[in-house]
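Listed next as structure tokens is one chain, alone, in the form predicted alone.
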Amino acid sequence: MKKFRDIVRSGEKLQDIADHLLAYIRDRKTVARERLQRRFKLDADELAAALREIGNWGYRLKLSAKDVTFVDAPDLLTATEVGYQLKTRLIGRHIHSYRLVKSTNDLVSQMAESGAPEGSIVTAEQQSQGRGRLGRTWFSPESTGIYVSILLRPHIKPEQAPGLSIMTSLALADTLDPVAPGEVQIKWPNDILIGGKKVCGVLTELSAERHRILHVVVGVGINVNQRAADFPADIKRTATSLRVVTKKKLNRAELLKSFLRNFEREYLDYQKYGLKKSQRRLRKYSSMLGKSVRILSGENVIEGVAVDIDTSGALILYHGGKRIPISAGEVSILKQ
């Protein structure tokens, strides 16, 4: 290994060896100074200045004449904290993260018109113009929720990507039932609801030609450590947090990190089958399969009963006598 003040002159930071240095010392919880300086070839100063570094960064160590012993993380969607002991082979290998942005979803899609590889993602502390479906924004306050948005370059053909909002929100579902166990159900295609209020929000953007994917964004808004009153007015009746529900605060950066193995799993299955392997799942997580239902698809507007969803995504709607497959659409429950 490079010794210290080498890494600074061939153009690598102090931030890189901090990095380092911090995931050495939190995978062994207590270090011998001396051993750090021997395993990382600084000298005393160095190592004081790398060890400063990382208290900047809002990590917490003691700090004693012979060991360094690591005490707590900040609570923020950083890549050295995200990409701590994350363990994918591909979602989140490269993590791009921001104090403040527009939106995730714009960044990941100007990086893949780049080049930037599969599976990169881009976190946000907060958005100033988070966006949901049919045009809605998305209430991104900071430090508060999970905003990420996914690059995915799918082998399947572009009749096959609406079924990505609903595998992405099967592993939400997944992600969140050992938080709150029993209560988290799927509002087809792309809301995650606990108690009938929304937690979680799905936004796929693709990009294609004929007959190819060039790329697809998948962009997730989770509701973590709001309180109830932090909600504006005209969503508080309809939107919930998880700390709202179980009345405690949530690690934002574990729970990205459940979601970004759980995400990368269904993703790798979907490309090979579809939804075959997800369907008990998700008829498990429906909220609205055996109700009666509307479904505004651009002007048209139909009503039915929701009695399954298919291996596309689809979801079959029974209506006059036949099944209905909806690929699209905004849908309400009608009172029974």
Second form
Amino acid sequence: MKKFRDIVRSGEKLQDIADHLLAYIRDRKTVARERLQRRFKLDADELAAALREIGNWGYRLKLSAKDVTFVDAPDLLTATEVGYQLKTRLIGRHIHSYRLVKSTNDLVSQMAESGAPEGSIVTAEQQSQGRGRLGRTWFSPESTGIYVSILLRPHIKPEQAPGLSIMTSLALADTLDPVAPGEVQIKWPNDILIGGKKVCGVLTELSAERHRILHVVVGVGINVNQRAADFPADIKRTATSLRVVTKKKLNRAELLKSFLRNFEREYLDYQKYGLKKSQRRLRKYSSMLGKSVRILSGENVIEGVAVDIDTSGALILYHGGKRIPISAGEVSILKQ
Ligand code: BTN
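If the structure you just shared is the form predicted alone, then what does the corresponding form predicted in complex with biotin look like?
Shown next: the complete complex, the earlier chain at its head.
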């Protein structure tokens, strides 16, 4: 019986042969073995070895003497799964997927230093030191969440960088809205909430000179298939997952693809128009508008009523008879 690694091809990686073979079968659902052998220049043993390898990756194929039929894909964030029919132009054209990393943001920032192309992404099944904003940690258990970081080299001024987090939250809200229609909210500037509990977080890290952005790493964590009981005590009251909300397990790769497509659209628009085109949706998703809030911005605390979000993404606070734009800070909603 031939082993997959015994298939030798000059200049072509085995992984790539199996990847192409899998995509070919998947696109057509059922394909005759003979046709696969001809198309991929494999003898019968080699084809059988490659199909076994695809099975080892967690794909289910139905094999008969004549045909191969695609049955289903594993719920894994592999480059094969995330890349299949992604159809973006920039974001996710280079996918690096890992089982366990410290933090996907750290990996992408290393890749950025060594010249990786814009739009490269790193996904992980698990993070041992997932990082959140303000030095917090991000709960990153194995194979239940989405942990992804995206490398950007945007043509914008450093002062426009905060808008990248806001456009990311819009892409996330648009991605989750079909999953929990009418329930998704953005807690300004960029936490995504469902039922008042956090379901996604965004950590944007900037590398810049005084007047020029070198690169940006946008890290996104989505709680997808965790059960309520999975969350540790310190975040149990404030965190939720899509599974808890919908009572269904979701396919993480499909969800990630949908996010990457939405992200690409928002990112290209942001570089052209800023947040001008997004203001209507920012208002629609906002969990703040009309509420009395307290904003902690550096050393300063300010209280007022959140009345709007402007075209730069700033929260407009009504305070002392004036409308004050706030461009950064931690918001808490005051009891009415
Ligand atoms: C927050 O505090 O709300 C931001 C959380 C961001 C978590 C994501 S998970 C993928 C990426 N890698 C990290 O270490 N953090 C971000």
